[in-house]
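Shown next as structure tokens: one chain only, the form predicted on its own.
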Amino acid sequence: MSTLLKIRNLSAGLQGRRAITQVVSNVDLDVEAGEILGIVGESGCGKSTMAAAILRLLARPQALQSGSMQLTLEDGETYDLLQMPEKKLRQFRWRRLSYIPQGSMNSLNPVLRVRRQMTDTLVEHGLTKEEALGRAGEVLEQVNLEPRVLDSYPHELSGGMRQRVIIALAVSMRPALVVADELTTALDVVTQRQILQQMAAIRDELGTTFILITHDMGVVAQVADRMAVMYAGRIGEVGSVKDVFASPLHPYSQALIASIPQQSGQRVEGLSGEAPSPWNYPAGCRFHPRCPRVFEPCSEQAPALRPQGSGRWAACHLFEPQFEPQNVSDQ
């Protein structure tokens, strides 16, 4: 695989009357082309901002404050997405990067028939009306719905079927690389295996990328190829889905996991204390307050993310050897 985007040292926050602070701190990232990658961590850890920050769609106080983000698509052409002008982005977007927003269900407009939605963007990007509307037609038949679905107003379709709507909008100008976040919020498990399903499908026949942002280690696990955990606005670790689940690496990966019902009347683990807020991040890792494996180190230095072997990666003291954690504490 080739890498489809290139992430490095990103970091955006709130900007206030008084003070800024860090939402996502010193990301760095590689995207594969053709590959579903999630990134998974509890709420407010920094997800939909990176994601935001990725399509440049953060709005006041979200601002970036640094970093690089490259593009590079199949025919060789690299496009820096953070120094390219804002006109240029608009055209950009959709074309090749689009977004399904977190609440997309609640996205179309309640006054407009599908049709016109949908037509007006595709026409807004270069197709003719009668090439939009085939198109329309087109995309809708790839989620598995009908043609006549272009006549409805939002609300005479499901939940599940206006979540199809906006997975065909997304994929309708057949760009390289799809953001998805909270794709699955809100559906019942049957629709949400459906829209899984399809989205995988999505991607073996147009050979579009996916990143899924998700709180929820199941749909990871069900579609995705390769997971990046996030904890409080830094990548704790990246590694096939696989191998991740079979044996995580950082203490948050494996704490994440141990929270997972494997059978019924099992009892779940859970994870002690509270995720920090962006304005008091603690100091050195951001985890140790509620690690079980903390260390002397832990408090002082971040670590950083570094590679473990067969592609994967982990930001642990625990991993870096100038340490030797004779005192990890065990509570």
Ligand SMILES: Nc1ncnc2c1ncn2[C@@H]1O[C@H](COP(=O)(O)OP(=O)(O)OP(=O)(O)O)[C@@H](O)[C@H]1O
Contents of the next structure:
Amino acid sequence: MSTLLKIRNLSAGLQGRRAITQVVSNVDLDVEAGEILGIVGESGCGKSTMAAAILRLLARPQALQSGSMQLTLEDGETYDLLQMPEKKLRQFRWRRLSYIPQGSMNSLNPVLRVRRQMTDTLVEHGLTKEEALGRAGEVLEQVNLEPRVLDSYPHELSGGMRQRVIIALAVSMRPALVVADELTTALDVVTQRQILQQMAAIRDELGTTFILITHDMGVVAQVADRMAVMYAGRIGEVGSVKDVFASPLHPYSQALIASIPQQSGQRVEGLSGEAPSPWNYPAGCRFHPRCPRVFEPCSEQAPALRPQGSGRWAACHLFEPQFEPQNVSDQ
Amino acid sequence: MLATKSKRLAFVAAMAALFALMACASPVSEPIVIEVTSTPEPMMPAEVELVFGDLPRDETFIVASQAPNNDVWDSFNHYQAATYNNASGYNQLTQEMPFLEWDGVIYPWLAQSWEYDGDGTELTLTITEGVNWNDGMPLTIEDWLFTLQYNADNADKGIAWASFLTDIEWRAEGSNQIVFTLPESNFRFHQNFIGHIAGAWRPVAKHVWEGQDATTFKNPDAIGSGPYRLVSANSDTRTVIWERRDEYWDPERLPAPKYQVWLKRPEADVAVFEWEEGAYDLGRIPFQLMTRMMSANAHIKPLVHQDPCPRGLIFNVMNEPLDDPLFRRALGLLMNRQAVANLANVPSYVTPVLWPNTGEIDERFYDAAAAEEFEVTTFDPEKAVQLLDEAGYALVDGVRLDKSGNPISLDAFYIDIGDPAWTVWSWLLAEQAEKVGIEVNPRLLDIPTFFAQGPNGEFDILFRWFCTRPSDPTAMYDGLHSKYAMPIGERSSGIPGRYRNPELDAIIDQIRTGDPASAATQELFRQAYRIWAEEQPYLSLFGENEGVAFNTQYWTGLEVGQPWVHWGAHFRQMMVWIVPAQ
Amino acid sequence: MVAQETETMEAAEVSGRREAVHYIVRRFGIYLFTLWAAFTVAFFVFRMVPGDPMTILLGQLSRAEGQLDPEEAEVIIAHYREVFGLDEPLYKQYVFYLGNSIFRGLDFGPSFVAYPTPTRDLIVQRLPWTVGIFTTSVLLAWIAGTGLGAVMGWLHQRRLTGLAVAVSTLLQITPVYLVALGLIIYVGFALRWLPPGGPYAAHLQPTWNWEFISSLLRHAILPMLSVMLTLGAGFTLGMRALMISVLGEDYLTFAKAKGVLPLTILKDYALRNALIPQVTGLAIVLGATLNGIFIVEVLFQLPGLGTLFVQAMGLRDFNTMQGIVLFSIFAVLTLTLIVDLALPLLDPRIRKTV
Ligand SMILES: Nc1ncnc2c1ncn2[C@@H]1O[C@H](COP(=O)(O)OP(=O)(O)OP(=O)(O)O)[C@@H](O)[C@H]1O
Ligand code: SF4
Ligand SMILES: [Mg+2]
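Please could you give me the other form, the form predicted in complex with the ligand, since above is the form predicted on its own?
Time for the whole complex; same chain goes first.
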């Protein structure tokens, strides 16, 4: 398996009147080709900001601060997304990487028919009108929608149908990577499952890589191959879903997994206090005020994301060799 | 006579003071240069918008006409009540009266003379021959006879100058005389043919009006006997253009301007700029703006004249204690008339009579001794207190009580037309009345309400003007006749104070049938004056001077002090005096 | 699952069509009711204003004709009372006027302002002025304001738009008569670029030649400009706010992500959506705008309905006032109706939900 997207030292924030408030800090992440990578984290931890940063769709006051993103395609060509000029990027997006934004129920223009909203994109990316129509019907079929949906306005469709239209749109140009932000959040469990299955089916059929952003551990468990746990703008742990669920390394991952029986969207059980907002990220390890395993270096130094063997990564002082805490044996 | 002479002097002095004031108001304070005498450079007129096609400006007389709200521009029918708006020039330029009265002098016009038989039951009117209509047709006795019959036939259609023909017979004698037979003696029948400050009966062209409906016919070509004919009338721009006809039947009195343009300019705030640019020759404009205009354009002069309608106050004698003549006189003594007159837009004067006068009061109708005895123009609060005490209006805790023991409180109604004198009287009266324990509440009325509430008698004290014939005050006294004392709430067409006095009624009845030229009738007039002075059912407030703006750049000949009104029949006479400026 | 959803869609389409008919019928019913209510209110309210037209007539007569014989005055008044139907009891007058208005083609009786011209003729004669100024200036103001507002909203992060917003706000809060007076004094008199008043040069007669038309246009500029400046500023600010809020919508971010051209985004995504409330806004300001037009007419001496109304008010000319009010309400309601019925064309959601 080759690495499709190499994210290094990605930081993004909110441009204030005087200074930038960092929201996403020094993210290092590798996305493998053909996988479904789940990114989980509490509400407000910066998942959507990171997604938008990957697509370079940050809109003011959001602003990119630093980093690099290397996209290596099947044919071996490599692009640095952050260096790409805006015009080229517009072509590149959707053809190579596409996006399902959060709240995609509202991502369809209410005054245009679905047909127009699909074909304008496809034509813009080089298809003829007829090709575009054919392709639109094709991808709708892929998500189990009838072609007549093309003649509907968004408000005439159910939430699930709208979500599927968005997925169809996202894969319509056969992109290598789809970043799906909260794909299923507003849907009932049955519809949620159907949509996730269709996503997996598309991956199997077309080999599309998905970054699936969610705060629902259940969703990750269902379809993702690997997962990254995010807390307060930083990646805490990365590993295969199986491994992480079986033996979470990071204390935050542990807490998250402990809370799985809970309904999605609720506050993580067993943790005191609230997740910090970007304006009051704590110094040192950002998790330390809530961490049950906190020890001396935690409040002073931020732990770096380091490989922990067998494809696992964690960012916690518990795993730094120079700190040997007494209670490490608890593990 | 002495009294009137001094009034004349006061008038001239007031005018002089006014001009001095205006000179000071103008910001031009140039140093006096002796070598070069330069005439002030007038501003050039706005060439673009107020040039009327090919009309040469120096042959055109432009009137910024005043008009009430009517908007009749396509109808030239003086039988319609709505056409009396004087905005188009029709009534002034083509409608001629048999006689015109000007400054107390009666000029023959369409008729030459009148003559009564001994007992005033027959009138012979001699008409002017050789008159023509402005379409070139001759105006003959046929037209006179037609019009008399036409008016009589349409008397029930709501037209003016019709009901005076009821029960009257007439016949032609030869080609230039009409003999009227009157049912009872009437030495004023001829007055219906004299245009004074307003209209009179006038003949219309038989060939135009025959078979036409008196109230809906529009007389589209504005046929009349005057010296102008209609060129165009435009209701969009509210502009009427008239052209002088050189075949006018009276070359001696042919006006100088070849063209006249009458425009209606509703917003004075805007019109003032046009005035400054010399767009108009004549018109009425609020006085504050006129001062400004004069400093901007040296050609603009105020033509100050005496308004022919004196201002007065009517007491509603139905309301206690206004039913008491002594109380009314006391209020009169509290009224500082000179102060009010001084506050008018143009400083005005106090007059002891309420019929139109030119500053000189006709002694034949006036009893100076009565005026003095009953102090009809005196301001004397002490005397007022004395009168009130004597008449039994007790002062209790600073409040004066009427005879039933209630505090006295009166509503004084005024209207606001932009002249301070019209409103300030009520405040001056209230101030003085308060000092003697009487409450007077000044109340503003909008003009339509004023016209409704006044005749219905819904007031205590009401401001009014009195417009009647200058040479004969009969009509004014007639307004006091008991027959007009309707119940409150019903419209009275007389002086609406509900005054009743059998003694005065008897005198009025006699005056109406008497010959105003006879000594006996004049004695009756003086008696009526004495009763009025003693009773004061209404009182004289002041005689008003008014100003209109006159642009002397193209036309001159009109002078300050001429008793001049541009909207009335007088305009016809006034035009004779206008001459080109060079 | 899919079949089921298709079925509901079909059902929705049928019921949607029925609802649309329902909507139009109901909307039209409201329209007729409002017209009737306006007529009734106008009828009674004007008659409650103090002042009787006949006594005003008498006041005018006595000014123009001097000493009118009191008996003669009575005859004149009786005649006109009859002509104007003022002798009848109020309810009878009401029924009579209502009947005439409906069954005799908006016949409001003779006018008093310009007797004997019937009120209807008078209104018809003045109508082109008001309608001309009103529709052109409102439409132009709306188009210009919407366009400008859209650009200002689109570029709302640029510095310069702050200045434009300040200017628009200032213009919007300035009363229209002040703008009009300012234009009259500065453009009309001080600079003399354009005529300060009147419908066209006073010496012209309406004919279809270039001299007349150019004069007409030159005279129309300032009055229209005064309306357009104040109104357009409002539209600009409104559209700018709508644009900014639409730019924050999810479908805009998505459109951008889809790689659609910025121009297409502006046109199909931002404008199309912001226009819907902007059109509704147009319907709302129509009524208020007519008042402004009336003032402007008086200031610029245009022979439109506003000028006529002021005159009619001064004479308590009930017939004319009623005619104008009814007509104005009719016009505003009709325009609002048109806008309301046109809205579903712009907004597919209304086709069903209303
Ligand atoms: N446009 C913005 N303006 C102000 N604050 C913003 C903006 N975008 C993001 N933020 C702030 O940045 C932080 C991260 O937001 P982000 O949307 O990335 O979180 P998230 O993890 O996607 O949360 P959720 O699960 O609720 O979607 C939040 O505190 C949010 O308030
Ligand atoms: S670094 Fe310290 S505070 Fe942070 S997660 Fe590890 S143990 Fe907890
Ligand atoms: Mg999010």
